[in-house]
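A lone chain, given as C-alpha cells: the form predicted alone.
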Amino acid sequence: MDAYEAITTTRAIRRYRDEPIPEADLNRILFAATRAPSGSNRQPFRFLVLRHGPAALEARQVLAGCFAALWGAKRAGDGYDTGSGTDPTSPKARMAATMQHFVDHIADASAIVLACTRARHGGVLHDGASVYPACQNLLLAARALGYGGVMTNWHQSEAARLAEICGIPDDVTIAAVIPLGRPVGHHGPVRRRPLPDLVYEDRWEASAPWAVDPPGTRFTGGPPAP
C-alpha cells in the first residue's frame, strides 16, 4: 500500500492473534520508528521491547494489573453498563466488550513496546513532540507489515514499578505503552468526525471551504451514546 492509504486506514487494534512477530519484522517496525523527526534531531526517544525475557514477563503482569484497574474504574465511571450499554449490539456495548478483551489479554500481546524519552525542560508538550511522531511511525510500519497496535498511557500508576523491573533510569519517562500483534479483524477505513468540524481557516471555528471529506467517507457520531 502507499503511504497515504496506510495513514488513512490505520486504526487502533486491541485484539491480537496468538502469533509471534518475527524478529525481522520487529526490526523493520522499529527501524521505521527511529526515522521519525525530533527536536533538534536529538532523538531522545528509546524503545524497550517486551517479549519473553524474565523482566518482560514480570512487566507484562504489572501492566495487566494496572490496565484492568483503570478500565474497571472507567467502565463504571462512564456508565458503560447503563443506558444503551445494556444492549449488546449497541456501539457503547461493543466498545466495552473490545476494551474488556484488550485489558484481559494485554499480557499476551506478541510484543509490547515501551516508548521512552529523556525528559528535559520540564515540559510534557516539548518532550512529546520528540517521541510521539516516532510512535506513529511505529504504528504505520506495523500496519504496512500486516500487524496492528494501539498507543496507550494506562501504565502511569505503575510507571515507577515498571522502571524498576526494566532498569529504566530516573531521567527517562515511559511516554507510551504500545502492544503489537497480528490483528483479529482488520484495519480501516476508519470512522472519524467530518473534516469541516476539525479544520478551520484564519480564525477559530471559521470554516475552510476547501476542507471537504472525500466521497464515500464514513463518519463517527462521536463518543458512544449514553
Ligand SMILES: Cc1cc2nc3c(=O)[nH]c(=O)nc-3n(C[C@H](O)[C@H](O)[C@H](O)COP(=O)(O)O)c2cc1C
Second form
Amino acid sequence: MDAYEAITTTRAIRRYRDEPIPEADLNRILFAATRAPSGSNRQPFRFLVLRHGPAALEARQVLAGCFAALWGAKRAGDGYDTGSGTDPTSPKARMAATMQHFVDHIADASAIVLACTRARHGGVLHDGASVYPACQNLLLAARALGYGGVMTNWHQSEAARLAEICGIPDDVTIAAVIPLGRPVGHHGPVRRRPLPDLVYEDRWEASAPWAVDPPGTRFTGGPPAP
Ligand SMILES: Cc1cc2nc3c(=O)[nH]c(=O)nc-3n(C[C@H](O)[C@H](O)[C@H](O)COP(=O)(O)O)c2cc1C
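Right, the form predicted alone is done; let's see the coordinates for the form predicted together with the named molecule.
And the full complex, kicking off with our chain again.
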C-alpha cells in the first residue's frame, strides 16, 4: 500500500475481531509510531501497550468503565436516541450502535496503546504537537498491516487511576488511548468537508482554484445532526 492511499483510507475502526496481534506486527506498528517528528527531535512520546499482563487486565477494566460513562453521557447529551435516531436505519442510530458496541467491548481489544508524553508545559498545543503525529503514524502503520484502531480521549476521568495501575510517573500525561485489532468492517475513503471549505489561498476564506476534490469524493460535514 502506498503512503497516499493509506492516508486517504485510514478510518476510525471501532470493531475488532477476536484475534491477537502478533508481536512482529506490534513491533512494526510501534516502530512506525516512534519515527514521528517532534519538536527539536526531543521524542517526548512513550507508548505503553496493554495486552494481557496483570496491569493491562486491570487497566482494561478501568477503561471499560470510563468509556461507557463518557459515551453514555454523550449519547444522551447529543440526542442520539431522539429525532432521526429513533429510526434504527438512520446514520445517527447506526453511529450510536457502533459506539455502544465499541464501549461494550473496549476491554477485549487485541491491544490498547496508551500514547503518553512527558509534557514540558509548553502549552497544550505545543505538547500535543509532539505526540499526535506519532499517534497518526501508528494508525497508518496499523492500517498498512491490515489492522485498525481509533484515537480516543475518554480515559481522562480515570487518568490518575490508570497511572497508578501502570506506574506512569506524575510528569507523564496519557495523551490518547488507541485500541487496535483486526477490523470487523473495512477501511475505505475517509469523508471530510469539501476541499474548498478547508483550504484557502492568499487570504482567509479566499478560494484556491486548484483545491478541488478528486472525482467521486464523498463528503461529511461532521457528526449526525441532532
Ligand atoms: C484528537 C482526537 C480525539 C478523538 N477522541 C475520540 C474518542 O474519545 N472516542 C472515539 O470514539 N473517537 C475519538 N476520535 C476519533 C474521531 O471521532 C474520528 O477520527 C472522526 O470521527 C473521523 O472518523 P474517520 O477517521 O472514520 O473518518 C478522536 C479523534 C481525534 C483526532
